[in-house]
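One chain is shown next in C-alpha cells, namely the form predicted alone.
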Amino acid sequence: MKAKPRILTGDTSTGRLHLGHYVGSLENRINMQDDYDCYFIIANIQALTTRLDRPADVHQNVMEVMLDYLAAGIDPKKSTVFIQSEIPAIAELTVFFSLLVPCPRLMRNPTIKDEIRDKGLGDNYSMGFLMYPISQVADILAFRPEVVPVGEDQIPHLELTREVARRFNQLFCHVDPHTEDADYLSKGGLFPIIEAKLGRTRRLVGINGPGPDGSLLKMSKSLNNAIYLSDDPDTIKKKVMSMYTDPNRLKATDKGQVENNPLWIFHETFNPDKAWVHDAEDRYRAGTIGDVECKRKLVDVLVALIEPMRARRSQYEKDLHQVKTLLREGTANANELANQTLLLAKEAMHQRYF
C-alpha cells in the first residue's frame, strides 16, 4: 500500500485558540486526519522567543492548545501531537540550517518585521527570536512533510523553508538547481519542496474596530479582540452584540455598508445559511433589518459551533493525566521520525562518525 503524503503544522503555545487559528489552520487539519500522516508540533520554544519572562505561563499554555486540538477533533489514534523542546533533533536542524541562511535574509522576512513593530521591539530582541524562523524551518523539515496547512500570515516562513530545503537539497545531495520542486525527491533530494494548503478564510478579523491604519485587524489574543474556541454562550453573546459594525449606521433604518464590515465577514464564514446571509445582506443594504437582529443570529450561529468542542474540552479537563499520556506518547512518536531524519541530513553532510 502506498504512504498516505504527511503533514506537518502547529500552533506556538501563546494561549487558547480562537476562531481564526480554527478556519485559518484547525479546521484543515481535522479535515484531513483521514488521508494524511498527520504531525501537530506545539512550538513552545517559539513562545519563549517573547515570553522568556512567563515560562510558566508558556508550560500552562502547552496545555491549553492540546486541549483545544483534542476538543476540536485532532483524534490522537490518527495524528501525533507532540511538544518541540522534547524533540532535539529539531535544535540540532536549527543549527545546520542557519548555516544555509545569510543573515539579511532574515531581516527581509516580513513576520519579522511586523512582530519587531507591533512589539515595539526596536532593537531590543534576542538572537533567539531572530533565529525563530529557522527554528520554524527545522520545526517542518524534520518530519520532511509534503504539505503544511496554514494561515496566509505564515506564508513567508514557509517561503524560507522552501529555500532551506532547495539549497540543502543541491549542496548536500547533487541535485541539479534547474529540477522542478516536484523532483527534488525522485532526483535524490531528502527534504521535500513543501506546499501550502491555506485554510477557507485566510485572515479572519477581530471584532473590535480598524487599527490606526484603517484597515481591519486580524483576530489575535494580543490585541483582544478574539473569540475562543472555549468561550461559552454568554461570553460568546457579549463579544458580538459589542462587535464593531458600520460606524455610519446610527439606527436600523439606515442604509449599511456590508464589505469590511466584521458582522458580515463572520455571517459568510459560520453560517451554515446562505440563502439567509445573502437575503440579510441586502435587507441590511436598504436599511430593512438592525444590526441587534443579525448580532443575534450570528450569536446562534458561533454558539452551536463552538459549544460541542467546549463540552469536550470540559471532559478532558477533567482527567489531564490521560491529556499528558497523549502529549508523551506523540512525542515518542515524532522523536522516532525526527531522528531518523537528522541522521539522514548527517550522512548527505558527511557529518555522521559514528
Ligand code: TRP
The other form holds:
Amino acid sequence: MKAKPRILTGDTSTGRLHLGHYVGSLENRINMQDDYDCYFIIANIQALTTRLDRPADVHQNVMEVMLDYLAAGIDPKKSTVFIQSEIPAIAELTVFFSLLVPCPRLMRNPTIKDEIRDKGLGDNYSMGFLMYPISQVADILAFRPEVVPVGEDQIPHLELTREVARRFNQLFCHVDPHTEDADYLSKGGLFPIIEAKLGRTRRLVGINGPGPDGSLLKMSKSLNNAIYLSDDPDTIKKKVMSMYTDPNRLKATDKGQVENNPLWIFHETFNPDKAWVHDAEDRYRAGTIGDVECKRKLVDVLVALIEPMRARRSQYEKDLHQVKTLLREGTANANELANQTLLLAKEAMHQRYF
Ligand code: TRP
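Rather than the form predicted alone that you just supplied, could I have the structure of the form predicted in complex with tryptophan (TRP)?
Below, the chain from earlier opens the complete complex, with every other chain and molecule after it.
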C-alpha cells in the first residue's frame, strides 16, 4: 500500500478562529483528513513576533486554537497537531535555511510589508519578525509535505518555501536547476517543491463596512469584524442583524445591490440552499425583499454551521487535561518526523559529525 501523501499547515496562536479561517483553510483540512497524512502546526513563536508584550495570551491562545481545531472537526486520531516551539528541529532548520535567503529578498515579501503597515510596526520590528517567513519555511519543510492548504495571504511564504527547497536541492543534493518542480524528489532532492491549496473563498470579508480606500476589509480579529467559530447563537444574531449591507438602499430606492454586499457574500459562501439565494438576490435587486428577512435567514444558516462546533468545543473545554494530552502526543509524533528530516538535511550538507 502506498503511503498517503502528506500535508502541513497551521495557524499562529493569536486568538480564536473565525469564519475566515474556516473557509480559507480549515474546511479543506477537515475534508483532506482521510486521504492525507495531516500535520497541523500551532505557531506560537510566530505569534510572539508581534506580541512579545503578551506572552501569557500567546500561551492561552495555543489552547484556544487547539479547541477550535477539535471543535471544527479535526480528528486527533487521524491528524497530528503540535506546538511550534516544542519542535527543536524547526529552529535548527531555520538557521540553515537563513543561509539560503538573501536579506533583501525578505524585505520584498508583500505579506511582511502589509503587516509592517497594518500593525504599525514602523522600523521597530525585530530580527525575529523579519525572519519569521524563514521559520515558516522550516515549519513546512521539516515535514516534507506535498500540499500546504492556506489562505491567499500566505502565498508569498509558500513561494519562499519553494525557492528555499529548490536551492537546497540544487546545492546539496545536486539536482539540476532545470528540473521541473514535480521531479525534484525523483532526481535525488530532499525537499519536495510544495503546492498550495487555496480555500473555496480566497478572502472572506468582515461584517463591517469598507476601509478608507472604499473596498471591503477582510475578516480579521484585529479589525473587530469577525464571527467566531465559538460564538453562541445570540452573538451571531447580534452580529448579523447589525452587519453592513448596501448603504444606498435606505436612501434613494428600495432596490438593493448584491455585488460587494457582505450579506450576499455570506449567503453565497455559507447558505447551502442555492435556489433560495438566487431567488432572494433577484428580489433584493428588485426591492421586493427586505434586509431583515435576508439577515434572519443568514442567522439560521450560520447558527446551523457553528452550533455543532460550539457543542463539541464545550465538551473538550470540560477536559482540558485531555486536550493537553492530545497536544503532547501530537508534538511527540511531529518530533519524530522533523528530527528525521533534520538528520537528512545535515547529511546532505556534509554537517553530520557523529
Ligand atoms: N503564517 C500562518 C498564519 O498566519 C501560520 C503558519 C505558521 C503556517 N507556520 C505555517 C501556515 C506553516 C502554513 C504552514 O496563518
